[in-house]
Amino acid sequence: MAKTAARQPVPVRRADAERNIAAILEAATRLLSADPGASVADIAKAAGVGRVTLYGHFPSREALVDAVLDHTVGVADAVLEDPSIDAAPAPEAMEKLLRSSWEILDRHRRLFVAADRVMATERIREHHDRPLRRVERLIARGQRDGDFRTDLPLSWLVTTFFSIIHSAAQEREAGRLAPENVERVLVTTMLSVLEQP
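Sought structure, where only the one chain appears, the form predicted on its own:
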């Protein structure tokens, strides 16, 4: 008879640990979205926990920012789930997606500044995999329908979308792009990149 290895129990977090994590993520999102340089001590205080508790869940500033970014992008992705995007002609759907994406990103643009300071660009991009799949489907549909160019690789056009929208956040934060111009600049730039040559 073969012996089977004893199953290791999956550790379950205590309810107070779950509450602490939720409070830390909420406080970090709020503070980093207002000030990318907010300290870990300030975040712990705003969350109502000690620094030791915060570091018990997030061993470094990078780990904390990574978790906050993951949480924020997840919430944004849920907000961007809009069936009308799949029904509208691709150029119109792209404009709508850009405008709604910018609305969310603008609220959290300073969080992305904080992420840029402590995380590799590729790691930041990984957090956007799910929302970027929506962009990829939309661009592919536009290519099939003859609305978008096909002479450039689909993956490059998706990367361009990611780069343009995040560059807009950086330019807005630096004061080089006026708030009232961002949506128009984003839509004009991206649609000009996608249009048939």
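Okay, that is the form predicted on its own; can I get the form predicted in complex with a further copy of the same chain now?
Coming up is the bare chain, nothing alongside it.
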């Protein structure tokens, strides 16, 4: 390994750097979604790198949180981009979307609490908007197609979607909702709110 490094210093250093960055992002996502106040020192430790290495890649807490959000939004967006969701009737699409993405959307939301402490609101909104807009478009489609109610504001239905996901995640963590029941409870609750009375 050291020999290869001596012969090809740049690619190996780059591979090391990429491995470190991946480990830092993974640790930061995990620690910050569990506790928005997690320290950079704890994140470096969990990633198995020194603080100097971490600061070499992410010069500030803000830069690190920004990168973590970028990463999570990318993952959330990839999951939400499922063409079978776009093709299905809105109630069925809502069920698919909840089942495939409630966990990633909940993680995403927790990270915003961390972000809110260090980043400007406008920058956060840029990040936040992509998954939120997808959910909003799906609910609006259901309203246009006559599947979803129109007697409640669209923005309220979107808020309720995220708030119910977050409650279910907390209830599961507290041991008051069995893990195997979370998806059924989410789908039943959300469709009861959305569907025409």
